[in-house]
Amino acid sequence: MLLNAKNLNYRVLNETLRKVDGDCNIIECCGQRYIAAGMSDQNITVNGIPGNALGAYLNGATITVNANAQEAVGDTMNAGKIVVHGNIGDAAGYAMRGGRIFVKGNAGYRAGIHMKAYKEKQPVMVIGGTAGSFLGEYQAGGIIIVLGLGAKEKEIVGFFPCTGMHGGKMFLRSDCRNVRFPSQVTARTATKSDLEELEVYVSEYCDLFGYDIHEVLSSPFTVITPDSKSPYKQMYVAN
């Protein structure tokens, strides 16, 4: 079904939504937020810019946006794919626990923060561009992957990346040798068994978006993961 949004305000917009029997294209999106939250079993597609809270809740659907999206992008998702073919804003991913989001370009900040893993559930962001600082604040869980395409000389992360991160993995296509870490963790070269774990989820990045995964995985990676389940501990116990 198509679905213009032109004039629609996001009540309206979700409301029709929700009534689809089928799939749907979005057209003239422009701003409406909460699109997609909360379903499943639908293909979506945006044309336009969403506004905040695209896909919260998402427990299935997949939602493609053919531009940029904005803040809080796949917020507490619990399964489903979410495919940005642009930048999106801050906070994305924002206590995942389930599904996919992969975007082309950048992020802004806090991207994964208090992402988590449920069960047998492994929530997965794939930044394409660069992320914003804060990346991976709090990451208790679930797969953070930055590959920093066509940032040439720049950082492919800000400025503190995984502050508090006590769960979960992230991937940096960086040597990281100007990357400031938190001394709770452990920052090191990816391994071949790293790189094996990595390929699966790039290589569908790299479908989507049409690069050559054997150029984008040529490049070395950084592996960041916490040093303990428990990194404050030592603030609240006493020794």
The other form holds:
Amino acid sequence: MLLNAKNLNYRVLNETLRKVDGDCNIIECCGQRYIAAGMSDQNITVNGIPGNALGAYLNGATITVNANAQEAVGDTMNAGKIVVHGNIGDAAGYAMRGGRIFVKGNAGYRAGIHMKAYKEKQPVMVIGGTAGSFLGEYQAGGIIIVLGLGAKEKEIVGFFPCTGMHGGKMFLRSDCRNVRFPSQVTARTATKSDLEELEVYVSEYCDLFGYDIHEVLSSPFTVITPDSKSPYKQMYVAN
Amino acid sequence: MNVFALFYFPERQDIDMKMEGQVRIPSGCAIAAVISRDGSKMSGEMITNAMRPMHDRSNGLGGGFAGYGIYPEYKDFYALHMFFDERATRKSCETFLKERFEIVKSERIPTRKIPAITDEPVIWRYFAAPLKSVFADLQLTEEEFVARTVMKINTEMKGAYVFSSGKNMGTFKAVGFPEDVGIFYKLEEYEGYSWTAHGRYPTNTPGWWGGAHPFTLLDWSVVHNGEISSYDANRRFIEMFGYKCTLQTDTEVITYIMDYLIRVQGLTLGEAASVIAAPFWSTIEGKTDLDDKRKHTYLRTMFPSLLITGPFSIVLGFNGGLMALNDRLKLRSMVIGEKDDRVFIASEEAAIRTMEPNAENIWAPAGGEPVIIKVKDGAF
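Could the form predicted together with its partner chain be given as well, to go with the form predicted alone?
And the full complex, kicking off with our chain again.
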């Protein structure tokens, strides 16, 4: 179904979207918030600029955005997939606990902030370009991958990545020579088994956006993990 | 600062008019701006419409605009935009002004009665030139004299506020949603080479006409999304230099800081940005460009009390240009785009697309990275 969002209030747009039986193509979107929030079983395509908190609490639906997306994409997302054929704003995947986010271009500040995982719930975010500062801030679980494609002289990540990271894993397609990590994480060159794990997600990225996986994987990757499962162990009391 | 509170988008709620400390509302706010590098004129209609997709970032307790190049026929006169609580206040203020200024034109600012905007004060404007004999006697420059007069009226004259005091520019603000404020002030009838806009979601202070953005002094204007956690430290410092914070909101201190750093201290725009959104000491320490490192060390050492902490995205307007800036942690969104000679700035890309659907090179500057756009020489 085609849904013209022109001048539609976000609430009306989302109510209409919820009543659609089957897939939906939204056109002329311009800043409406919370698109597809909590939805579980549709394919939704957005043309135009979706507003903040696109796919918040997403629970299994697939969202494709044919432009840039704004702040807080996939906020507290539980399951499903969000594909953005452009850049995304700040705090993407904020507290996400399942599902996958693929961004063709760059991410703003605080991508993957407080991402978490539990048993089979393993959220994944792949950023094709570069990420802003505070990438993976307070990351508690899941996987964040940044490819730095087309970064040229720009650093793959801004300042203070992994601040407060205490779980999960991060892959940066760079030797990270100029990146300063905090003391509670370990950054090392990816091993063969790391690359096998990585390949699953990167191949999906390459399929979605038309990149050659061999070329993408031919550069060195740095893997960042927290040192301890309880990094705050000594902070207050020894327990 | 709790970062988790930042991405919290509350529904509009009805709020009693309470004073600071009695009410706490999660923040939002929206800003937008446009400038023509060629100095070509745009009506205020476009910037008014830019605020529509960001409606829910405001809560109806303040909206406002600044337009530059809008008074070409009076470009050599200070345009004083004023709120008065009643006619008698206006009369006594005019007596005061006439002792200090030659007033070449005095008129009610045209407005349109609309249901969305109510309880308006008396809104007036004066095109005026300070009397040379008066400011020469005081050994003040013309600009310093005007700035002090604004401070004097805002501090001492009950019921009177100067809310705009630059040349060939003017601000227009009210309690209401910004898109309604633009209609109220008939902004489609003004033509400017740059415009800034603000939709307010007051967090710590009351929503009142004087508290709407932009906050201005001389030709500086500031629209601000965020809240200043260093406000009182900043206020105490800047008040030592004759500025008075009278408008019951944090943003006005940014305007005075920029006036002080740039006009009084002679810093460049970029240097002033490095004072208020200074990099962390650890970031300065890690700089490999030694001149740059020395400069930042100097600025942080000289003006430690003017570091603004807390979230902000601001657009500073001035004659001939705009500067956009985020706080150093970038706790607020802000994107920039361009098309031909025009540059667009907004809290959300949706606002830019409303102004120019085919805007190009959309990007988000880093925290503390100033973006300065100037009209080419001689074009304004």
